[in-house]
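To begin, one chain is listed below as structure tokens, in the form predicted alone.
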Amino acid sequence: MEGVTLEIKENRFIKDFISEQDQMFIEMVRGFVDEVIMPIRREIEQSGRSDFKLIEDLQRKLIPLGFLSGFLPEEHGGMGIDSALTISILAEEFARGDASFFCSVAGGWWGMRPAIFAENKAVLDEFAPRFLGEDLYVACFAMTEPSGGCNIENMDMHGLGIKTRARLDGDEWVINGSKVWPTNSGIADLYLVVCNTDPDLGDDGIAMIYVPAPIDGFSFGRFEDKAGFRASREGDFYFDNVRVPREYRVAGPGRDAELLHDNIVFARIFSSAWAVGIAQGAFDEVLAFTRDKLAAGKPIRQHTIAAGMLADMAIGIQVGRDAYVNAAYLYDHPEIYGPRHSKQMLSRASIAKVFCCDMAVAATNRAMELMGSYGYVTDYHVEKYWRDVKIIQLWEGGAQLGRLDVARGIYDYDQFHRNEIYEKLHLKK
């Protein structure tokens, strides 16, 4: 990108927020993306549509860098990376190359964080060492269900949308139900499954339970054939009287619900950074194109209308970056800003995700407009960024639930708010 931009990359973040270790990680990932991912982005997509072998080979290259186990506590052999800010800035850098390639890493972090925060010794003693081996060991956080994905993320449902059931039989949990769309489905070695022990218990009925694979009664369907995000695998799977030890539940009644909501907050911050990284990748592409392509005898980006469009993209990217960094910093300091699972934290994380995703979808679309038909062909990768970012906007309840969650932190919003007219209409039924 030399000569393409005058931007000082080191000034994208306020230096008071970024530690020396964070900066080291940024440079390491930036080098990996530029040297390893960028030259073969098209081949990675092709691998996602075929045998997935190239993607697995590339994921193995992350093992010696520590990214597949870095989330583990130091006493369990990891680097103790539990900062949402650190993880988010890594997500942004990976997304500039191929956002979906980072899913194997994200799956482990998302799946194991509840056990780490709950200090579940049984789970950590059993499974943490497996992330430290010389081959891939991948986790999956399984939340979404066929009856409606955002029902589980909706705090007003209080677990009623969770159809996967878990019941205690002696010292074992017996699980029945199904999940759709979990990242790393069908290829993960360990699954954290969101279940319900009793719908009448509300949040106390929410249970998160670890299930190793393969195991009796655990079966898989097909992988989803997606427009983008092809370096990750999503699919459906089914539980038919799957039995796991009692201690594989993350924590217990009430605490599991808090950790679920914590994971949702974390995911929205993480997704915000992912979206910013994709927008940055598209912006880099269009900056180079509009420098080299002439229109009416001068570079496209020297035309006033093009300069205005590029400026709008730059504004959106930097404001989005500031938004997710701000939310991540708040999340990382609950002793100052309140519990990570609170409605206020969910609201702040949702502000970042809704803005960043809307911005990135608009930015990739605008990049294609500046490049004309060239923006639509595979040679320049902007169309790939365009395809990749849309799914981030759609997942975790989408932009619509995200906006409702923003409202929850501003006033006493309840989707099922009771009032006099509601009660009269309800009684007539």
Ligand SMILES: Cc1cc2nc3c(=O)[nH]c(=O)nc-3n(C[C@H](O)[C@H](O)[C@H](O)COP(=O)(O)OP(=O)(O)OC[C@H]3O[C@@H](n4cnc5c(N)ncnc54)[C@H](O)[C@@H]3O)c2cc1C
The other form holds:
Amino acid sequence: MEGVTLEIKENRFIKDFISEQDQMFIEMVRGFVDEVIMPIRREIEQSGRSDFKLIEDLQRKLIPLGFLSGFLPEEHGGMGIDSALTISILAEEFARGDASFFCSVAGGWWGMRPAIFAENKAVLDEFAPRFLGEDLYVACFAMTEPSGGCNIENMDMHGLGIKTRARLDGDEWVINGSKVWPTNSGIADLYLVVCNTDPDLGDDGIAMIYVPAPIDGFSFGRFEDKAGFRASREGDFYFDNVRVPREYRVAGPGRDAELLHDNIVFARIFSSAWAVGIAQGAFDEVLAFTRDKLAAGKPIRQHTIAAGMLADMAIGIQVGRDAYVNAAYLYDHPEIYGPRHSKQMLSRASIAKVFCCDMAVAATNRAMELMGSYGYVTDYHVEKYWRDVKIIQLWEGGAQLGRLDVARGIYDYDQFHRNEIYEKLHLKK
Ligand SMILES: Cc1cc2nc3c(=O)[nH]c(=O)nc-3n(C[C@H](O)[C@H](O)[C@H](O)COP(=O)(O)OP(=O)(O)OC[C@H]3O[C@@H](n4cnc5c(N)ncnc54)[C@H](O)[C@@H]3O)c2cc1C
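Given the form predicted alone, state the structure of the form predicted together with the named molecule.
Expanding to the full complex; the earlier chain stays at the top.
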């Protein structure tokens, strides 16, 4: 790869923001991606279309490195990696290789954060040790429902979009409802389920409850067949009077809603990093290809029109990286920048996500253009990055709710804003 790039990879991030321990962890993951994932990207995709054996074997390789439990607090046997910045940089590194591979292992990180922030001792005492075992133990954050993912993420809905019900019966929660799309559906050992106890209570009705699997009344549908993101599995599942202990609720009325919004903010930040990583992966491919392939007698990248396109890609990737690093830093310092679940923080995270996803979708598209038909075949992986990146733009609020959430942090934007004229027209009907 000599001569492909002059860029000093270590200088992509301002290292002062990251602890020495986290820096070592990032370097370990970078090495794992370069040495283990990159050479077998096609095989990983093929495994995702068949028996998943290769993918699970690769995930097992992460166990001794502490990757599947690193997010747990040290007193629960983990490495205490709780920095959104560190986790986002890891997401970028993994996405250079295969974003969906990281999506599956990140289920634990995403699903357990609310219990960690809430310091829910019952949940941590019960489930944290299981992440420390010798075999895979994965979690799932189950939010999306058939009636729409955005209806749950939309702060202005105050929980009204959540149809999955949780009712307290003695010392147990009884859960009824269904979820669609969560990563690790059907294979996770532990599910964090977003429920509503009473839609009339607004945010106080929002309850996040841990459900271990298998358990009576909990059943699964089929895995989805997707355009990309093949190393992770998504599907639907159903709760029919599923009973769990009352202490499996994350925190309580009000605090659960805050922690749900916090988890959405966090996911938007690391989704931005994911998009940057995919764009970087495609960029690395196209940079090498256009150095080696000639057009009109000289390397494609020596044509001014190609240099301009490559420069635009590099600008987008670095500005996107700076955006997510900035948002993650703010998120990691609520004592200075305010609560993580605030509208302002959601807005900053959404700025990063909307920008990074639009940028990465365009960058993978441009990379393919510069490679001609070779961009469209599996040998060069650019078509994989192109297929993978689109879902990141669609999930976590999509490009539309993402923009509304940007506005929410800037002025008193209210989805259900009413005025006199509206009310008159409405009453006339
Ligand atoms: C590979 C993959 C992994 C996933 N992983 C998970 C997971 O781990 N956990 C989980 O819970 N879910 C997961 N999802 C689901 C995903 O987060 C949702 O699909 C996403 O949030 C969008 O929801 P939806 O598809 O129901 O679309 P909808 O919510 O129906 O939105 C459809 C369109 O309407 C727009 N829209 C929605 N509301 C508004 C509004 N108020 N104003 C204006 N426009 C609006 C949206 O932006 C979008 O353009 C995953 C999906 C995939 C494909």
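If you superpose the two forms and keep the largest set of C-alpha atoms that fall within 1.5 Å, you have the rigid core. Positions refer to the first chain, counted from 1. For clarity, every value in this text was computed on a predicted model and none was experimentally measured.
After superposition on the rigid core, the Cα atom of Gln21 is displaced by 2 Å or more between these two forms.
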